[in-house]
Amino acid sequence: MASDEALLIETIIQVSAAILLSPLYQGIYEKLKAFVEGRRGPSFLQPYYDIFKLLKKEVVVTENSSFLFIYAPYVVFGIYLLISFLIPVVYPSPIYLTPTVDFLGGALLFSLASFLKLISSVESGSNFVALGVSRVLSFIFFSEATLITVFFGVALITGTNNPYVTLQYLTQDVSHYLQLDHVLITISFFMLWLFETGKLPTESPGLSEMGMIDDALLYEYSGKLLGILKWGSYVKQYLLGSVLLNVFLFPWLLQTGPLGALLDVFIMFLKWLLLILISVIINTTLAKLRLFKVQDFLAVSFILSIFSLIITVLIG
């Protein structure tokens, strides 16, 4: 098989897995969480049902909404789609578009998507949404700073800002994986992932007080726009979680080649089951924290990433 054809197949497999399988992992998480709590819970395919139902519904827009409110969900989803080309979320070698952006560029794209979600939701003119945005802004300065600092830390540890080179660096020698700076930055990124994906035992989905951190941003959206935003949030969770697994927690076992790319989808499924199990244990065993404690949690994550930077510089 020609190299260009093989590269195209590998690209299609990675991007398709990120787009099509991301709701599945959220469904498995909800099903497993319900099982641990002694409930029957929804089907693990429920996120797909919700997305398809919303995509078929009519969009209702408030009188105060601008064009940004209407088109931002498409742009946000497009950003996540672009990121799926750039980082090793399934396949361990570069694919199409990979050379265009490094780790820091990926972090900035995540930040851009978050920014667009914030300003577009405010365009609805809803006081409820404004309250949710104010809460998000009170946390996001720590989360975005941590995301960028983590990727800076990885660049210092490996000597490159290329996520694929970083993956190869960690798999070459176990000592690289066990370095203190890498351990600290892994913990920091895992804490960030818990917050960004709503897996903290503080943030519960829905419109209750504890769920107004992120879900309030979607309060005025409906129909197709709401479905696209929810789908985009699943893709974001998949992208961040796969980076956490492949570059930080468990960088081994991924295969190369078109057949290897298909096998990688199954390998990533097993890796995700492990990550889901860990997050369910954390969510169901720890006591619910008060809302203001989220800042303390993110502050610890940020400090760990800073410590990693300092240790890397001192060792180097």
Given for the second form:
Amino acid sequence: MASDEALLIETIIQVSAAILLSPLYQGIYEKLKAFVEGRRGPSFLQPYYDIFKLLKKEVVVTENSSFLFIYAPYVVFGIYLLISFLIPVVYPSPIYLTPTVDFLGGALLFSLASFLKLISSVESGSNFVALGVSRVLSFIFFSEATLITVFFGVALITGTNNPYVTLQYLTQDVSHYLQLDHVLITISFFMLWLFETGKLPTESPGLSEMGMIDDALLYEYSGKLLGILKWGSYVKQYLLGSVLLNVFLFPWLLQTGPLGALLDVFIMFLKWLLLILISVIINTTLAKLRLFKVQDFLAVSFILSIFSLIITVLIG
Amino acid sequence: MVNTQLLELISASIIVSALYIQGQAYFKPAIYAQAIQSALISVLAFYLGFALSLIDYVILGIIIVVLRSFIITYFLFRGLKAKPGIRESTRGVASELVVNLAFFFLAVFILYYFVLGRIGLTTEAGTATLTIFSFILFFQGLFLIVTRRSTVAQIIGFIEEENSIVLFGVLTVPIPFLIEVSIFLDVLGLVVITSLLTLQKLEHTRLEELMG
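Can you swap the form predicted on its own for the form predicted together with the partner chain?
Next comes the full complex, this chain leading.
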């Protein structure tokens, strides 16, 4: 098979796995959490049902909202789709479009998506959403800083800003994986992932306003737009989680070649089960924190990432 | 030979324990964290002692663990007067941690590039760059004293500074005599100060510092 065709197949597998399988992981997480809490819980396909139901429904838009409110969900989803080409979320070698952006570019695209989400939800003109946005902003000023610092850290460790090189470097030797700066940055990124995907024991996903962080942004959305945004957030969770697994936490076992790419989908599934298990344990065993403690949590993650930078630069 | 990665790991754990103390409002876990921090330094001393066959390092390790992990911890708990559940009212842990970060980050970079880089410190075990951890710990101790009002937290800050001097001494293989002497004198003073201050009162307000 010509290498171009192989590349095309690998690209299709990676992107379609990221887009189509991402709701499944949320479903498994919810099911497992319900099991630990002694409930039956919804089916693990529930996120798919929700998305299909919402995509079929009509959209209700408030009078005050502008065009940004209507079009931003599509752009946000498009950004996540683009990111799924750029970073090793399924396949461990570069695919189409990968050389366009480096690791930092990926981080900036994530930031752009969250900025668009914020600005478009404020456009609805709802006071309640404005409150939610200010709450989100009081947390993400730390998380965005940590995201960028973590990617700086990765760049400094390997001397390049390419996640694929990092992946290669880590799998070369166990001593690379156990380097102190890498360990610190992994812990920091894991903490960040817990926050970004609402897996902290502070946040209760859903529309209960006391523990609501990310869902406040979706409050005025309905129908198809809400479906797209929800799907987008599942994709985001998958992308960040897979970067955490492949570049930081568990970089081994990935195969190359078109058949290897198919196998990678299954390997990623197993890796994700491990990650879901860890996050369920964290979410169900820790006592529920007060909401403002999220800042302290993120501050620790930020400090660990900076500390890792200090160690990389000064000690090497 | 000395495994530098192991030294880095233990030194980084010491810094993490200092960060934990900075973010901790309750006295009891902070005192325990201080004991663990001192124990980690003694582990470092033991490791270097056995790896380089230096008997004085082993003795130093024993002294550190006895004096700091046990005796000072005992005095601090005695100072709490059997009320270990009490806490200091701290606000804004996140901002405190970030200011702490900015503080030691800047200080350490200045020290590294303008002081350590110029004097060309060399040690027998090749641990010269690791001494940077002792400076980080020193500035964290200093920051703890500045940000807290309770006597216990301030004493822990002082112990952290002392620990940083010991850490510097331990990492500068062999230990300079001056540092060795100052460690013992300081520990003696520390026990006296700890027992006196904590017996006096638990919290100092800003106005009291100005009273004659």
